[in-house]
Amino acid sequence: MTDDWESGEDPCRCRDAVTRAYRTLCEAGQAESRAYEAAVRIYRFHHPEAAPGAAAGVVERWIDAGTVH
């Protein structure tokens, strides 16, 4: 069994926090490696337990999937 922040389920909801905060930080034209580092730092804020490579996967996974190509 995993972890919720593992399998990149998440029970607190802070995800549109996260999403947002890259989406907001892009649009006001932040670099997008400083948005990201926005975000994975949101995330980890509200999952202190998890690894810093795995909130930055989560991360990762939640902004790509929000990417229209």
The other form holds:
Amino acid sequence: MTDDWESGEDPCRCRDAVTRAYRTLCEAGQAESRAYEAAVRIYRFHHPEAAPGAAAGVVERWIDAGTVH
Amino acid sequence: MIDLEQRCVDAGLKMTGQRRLILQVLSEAQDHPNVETVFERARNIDSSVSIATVYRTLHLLDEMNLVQRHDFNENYSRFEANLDHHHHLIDLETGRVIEFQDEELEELKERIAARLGYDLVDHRLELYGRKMKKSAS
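Moving from the form predicted alone to the form predicted together with the partner chain:
Let's see the whole complex now, leading with the same chain.
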């Protein structure tokens, strides 16, 4: 069975918080890498069960999706 | 409006298209570009900008203390936007980013570095938190 955090689905709806922080920090002139680290940190706060690598992957997908749309 | 541009307006600097362009280049720079680099980056956005305009604008911004001029061990100066130093508190639940400044914190960082035998050159700090619940009284 695939956990929610593995599938990238967001039953706890933290996606808005993750992408909001990323977007705000980038707009404030922070380096993209720092904004990304902050986004991953928020994700891991909501999903402490997620392995660091998996969390980074989910956040990357969410950010990429936000960039495309 | 970008932060640096707002500060220029507040300082009474008339905003022309080319000045705005130069401010954009400075605001986006992650390094300390010299005049030629600012000129090249600006020209990539608008080919009509002249190096004389870049020189004059950077000089004016320097005079007004709106950019920081670095004279490294070179024959030319490098510039960066002189933005107010601030930190971020990030709300873990909502993703809201709150900018703040704190003089005590600035002094504390300097003191820690000095105690360890260093001059503080740079640092990195973000606060993460969640809103405190109001206690029933």
